[in-house]
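So this first bit is one chain, no partners, the form predicted on its own, shown in structure tokens.
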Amino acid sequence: MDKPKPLLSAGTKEHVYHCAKCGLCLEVCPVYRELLVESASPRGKVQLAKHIIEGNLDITRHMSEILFSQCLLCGSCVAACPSGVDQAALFSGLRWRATERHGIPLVKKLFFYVLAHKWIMSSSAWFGRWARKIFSGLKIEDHILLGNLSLAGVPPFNKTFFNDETPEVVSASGGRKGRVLYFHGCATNYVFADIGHSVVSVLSRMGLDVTVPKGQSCCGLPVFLSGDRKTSLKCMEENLTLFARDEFDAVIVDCATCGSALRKEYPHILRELRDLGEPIGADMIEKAELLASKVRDVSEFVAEHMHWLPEMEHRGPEVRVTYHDPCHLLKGQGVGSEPRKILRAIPGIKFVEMNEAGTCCGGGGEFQIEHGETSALITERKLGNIYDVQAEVVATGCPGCNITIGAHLDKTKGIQVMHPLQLLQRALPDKK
């Protein structure tokens, strides 16, 4: 008789025994703060995980629903836990087993397949842009709700995909100080090309040769966090081939989620799978560790090398700017002071700190679509904090947060959502 497969690796399982049940995670969990039930708290789910691991509970459909509907995997509990419990690793591992047991809904399965195959993703983005153009005059979008998101609030796809219109190598302006690779992710490629152009422009003007590899794949994290680890492996293998290269000084990322994937999740996922007996070679783990050592969020990299920037200029009237910390940047990568350092250095910006800047915006990728009611409560709290400081611009380093916040802001207030690098690029002198 075959021995049953372990649910999680020994290292991940160990976390359930480190939980002291102190409850410090309750205060920072955005879902618990709104639902106020123990099953929604990280502490409660750790205890459920313990009973599942010890065989006292089964991963039923109800248990699966708790794992998916009452957790954003934002990492707030991980950052706040004094005992070092990695709840995110526990919960994402159990999500994987839950999808193996109960399957993945067909729509999600199709979506993940599209994300993992570049040519299908590009074709889908082109078709989506065409469809929105055709039907925009009928005002249909105003009536289509995707959970907590109105389709009308979602930005359109780029006219030309960023990777297609950007040279593979953009040379440094002036004397060369280094060479970097740029991982732009799906959002910049298909929706936020302006952010990508700002990133490349600023880096090249800092004296860096910027290489933008063609054929980049999705980072795989949205797929992985939803439990489909096999599909996410395809994305990892493709990106490791392109980006695990020692001859570059850094791998720059402008998306909080992609950065967290490349920097933290790739090595963790691959080691976990290897420990569970999956065919993961040592060379793949070595590549993931090399890549992780090179990854820098663009705000982090620029803040560390501010002295490489050309002198900035004050243009136009003063702008009141606040900053929203993306979960995968602040809690996932420990990057919070760096974007603020950049914003405070830009002439003509009045930086104002909002209350609870580091709390989740309620997006959580597909969470806002699948669990719209809970997501709406969290988003409403974030919007209130933005309005309180009377900001004209909300800066953030995550395209997912950009979409969520931008879609829900009161349009009559005229507040923009931008990446810090877009504001920085505006302050740089024109090229001569």
Given for the second form:
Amino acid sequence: MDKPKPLLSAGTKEHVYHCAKCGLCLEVCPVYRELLVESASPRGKVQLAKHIIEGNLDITRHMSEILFSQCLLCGSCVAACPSGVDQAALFSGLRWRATERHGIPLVKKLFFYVLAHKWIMSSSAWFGRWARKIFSGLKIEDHILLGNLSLAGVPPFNKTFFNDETPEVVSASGGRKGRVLYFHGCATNYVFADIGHSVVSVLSRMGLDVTVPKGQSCCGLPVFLSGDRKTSLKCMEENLTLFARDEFDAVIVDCATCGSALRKEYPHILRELRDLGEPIGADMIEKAELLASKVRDVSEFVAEHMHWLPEMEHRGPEVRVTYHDPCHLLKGQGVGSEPRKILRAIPGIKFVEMNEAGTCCGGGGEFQIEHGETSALITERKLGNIYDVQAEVVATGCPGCNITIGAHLDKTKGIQVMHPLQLLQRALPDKK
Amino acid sequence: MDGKIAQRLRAIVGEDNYLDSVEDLINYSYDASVDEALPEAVVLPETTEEIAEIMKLANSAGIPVTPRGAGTNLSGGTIPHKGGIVIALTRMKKILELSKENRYAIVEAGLTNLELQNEAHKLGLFYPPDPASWAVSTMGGNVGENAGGPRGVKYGVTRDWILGLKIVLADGRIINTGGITAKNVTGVDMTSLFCGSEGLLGIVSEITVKLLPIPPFRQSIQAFFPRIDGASGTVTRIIGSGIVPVALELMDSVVINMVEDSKKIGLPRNVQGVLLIMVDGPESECRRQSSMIEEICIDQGASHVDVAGTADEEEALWVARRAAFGVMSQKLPNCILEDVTVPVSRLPEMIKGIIKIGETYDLTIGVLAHAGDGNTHPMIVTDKRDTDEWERVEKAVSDIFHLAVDLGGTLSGEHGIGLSKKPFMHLIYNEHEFQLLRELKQILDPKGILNPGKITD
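Requested next: the structure of the form predicted together with its partner chain (the form predicted on its own having been shown above).
Below, the chain from earlier opens the complete complex, with every other chain and molecule after it.
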């Protein structure tokens, strides 16, 4: 008889024994703060994981619900845990097993299901045509409310996809200081082409040759976090072929989630899959480590090389800007001071720090669609903090947060959500 | 849970506030100590009246009830040892009153300590007790455990700041103790009876606390000592000199080196002890006290003394102290944090004794102490799965308790007795004292349903 497959790798399992049950994760967990019940807390789920690992508890349907509906996988607990427990690795591993047992939850709305699967196919042209026909041509979106997300508040798809309208290589203007690869992710490709153009423009004007590989895939993280590890493996393979290249100085990412995936999750996931007996070659792990070492969030890269920027100009009236830390950027990659450094350096910006800038916006990808009520409570808290500082612009480095915050902001207040690089680009002198 | 009882509990608290799935029962089977026991149901009431209804039901049916807040306590006091119902008060978190003129606040039991601090700060006030868990631990839990914190040297513990309580008794009667006035000697001080009673005598649902104005200035001093005697001697000298520091914290070389391994903040590895001292008050007085403290440190052989000039410098000095527990528990799965207190003058003997106990049983024991009030936290890092070592840990803990009591100290300074220290109560209580405790319990909770299996059983 076949030996039963191990539930989690030995390394991941060990984390449950390092939880001191101190409860300090309760304070930082956006879900616990709203629901105030122990199963919503990271500590609670670690204890449940311990019982599952030790064979006292099945991954019941209710357990599966807890894993999906009471956790955003935002990583706040990982960043705050005094004992160094990696709850995210533990919970995403259990989500995988829960999915194997109970299937992808059927409550997942059709809209999101299609997106998640088609975005994987990246530049699939037929999908583009299909998506535009469905989402731009019809007026139904005005009336659709998906969980906490009203479709009316979500930006429309790009007219043409970013990857199609950008040359594969954009040369440095002025003296060349280096070569970078740009991983633009799905959101920039399909929804936020403007952000992509700002990123390419700023980088090239800093003196960098920017290569934007054709056919880049979804980073795979949203799929992975939904528990579908096999499909995400396909994304990883494609991206490693395109981006794990030593001859470039850095791989620039403008999406907090993609950055977190390429930088932290790929090596971790691949190693874990290998430890669990999946056929993962040593070369693939090596490539993932090479890529991880090259990845820089665009705010981080620009902040480190501010002296390469052309002199900025003050244009138009002063703008009051605040910054929202995406979980996958602050907690996932430790990038928080860098975007602020950029914003403070831009002439014409009055930077104001909001309360709880580093707490989740409530989006969490599909979380806001599947678990709208909880998501709405978290989002409401975030909006209150934004209104309190009377910001005109909320800068943030994650398209997911951009969509969530943007969709819920009171339209009458006229507050915009932008990537810090868009604000930066506006302050650069016109190209001569 | 019996079907009829479950149905009635549901009717009292509402569907969303009643839990009995196996996952939820597991999730209320533990606190921050090592033990675990499953309840049969968990309820999250939202009003005092709901608590009263639950108690009437539990009392008439003779069902055990364990009240709890966020479950950050380290003594096993909120583990439902005899099953039954867990009443979690985390969803009762309103601030009912906050008076600047009279300097008090009335809060519901589930409000966290930090949430109260944040609101009080807006009025220029603060609530002095500051347990390390303050961002998470609830005010009700603080009262139940009589929680302390680093500021205890100057400001004391929870008991010293409670003006009054609203309590639900075992049979569902609701009583109020104390009041909102600063002075109050109307009758016996029942507030103190319930403060620190670990959920054995009643369930605290509302708390009236005294607040203080935020002091105009504060200053922190850090001093490194090549010899541990110099550090502990300095503590005794400072307290003896008439200075009342806000905080006076001590860490030994085990803690210093573990913090440095993990945080790499440039702490010297060859010293045996570091002291962190904070003073507050008018600026000139703070500066005078700081320089007196600096002199004492040097006189006691300090190799290096830093006085923080700015808020950022002060913050930097406290990084190591805040990280201490975390880095200890990173090293190995379990970090047993003990909580014995001795008179300040006996602190040097206590610290040396702990180090010796560590050597005797071949265990890694770090010493962290709220030294200014003699409250010592020996931290034993271990792996409970290593049964041989675990036996030695248990022996070491027992030795530490005996030593503290021999030095005129006590079993717990701020974490309570719970399950973990119950076997050692006889070191402190004689038979008459136990008897009185049991009689009190008998009057207030004749059926013995409140947090059974703890001190009085």
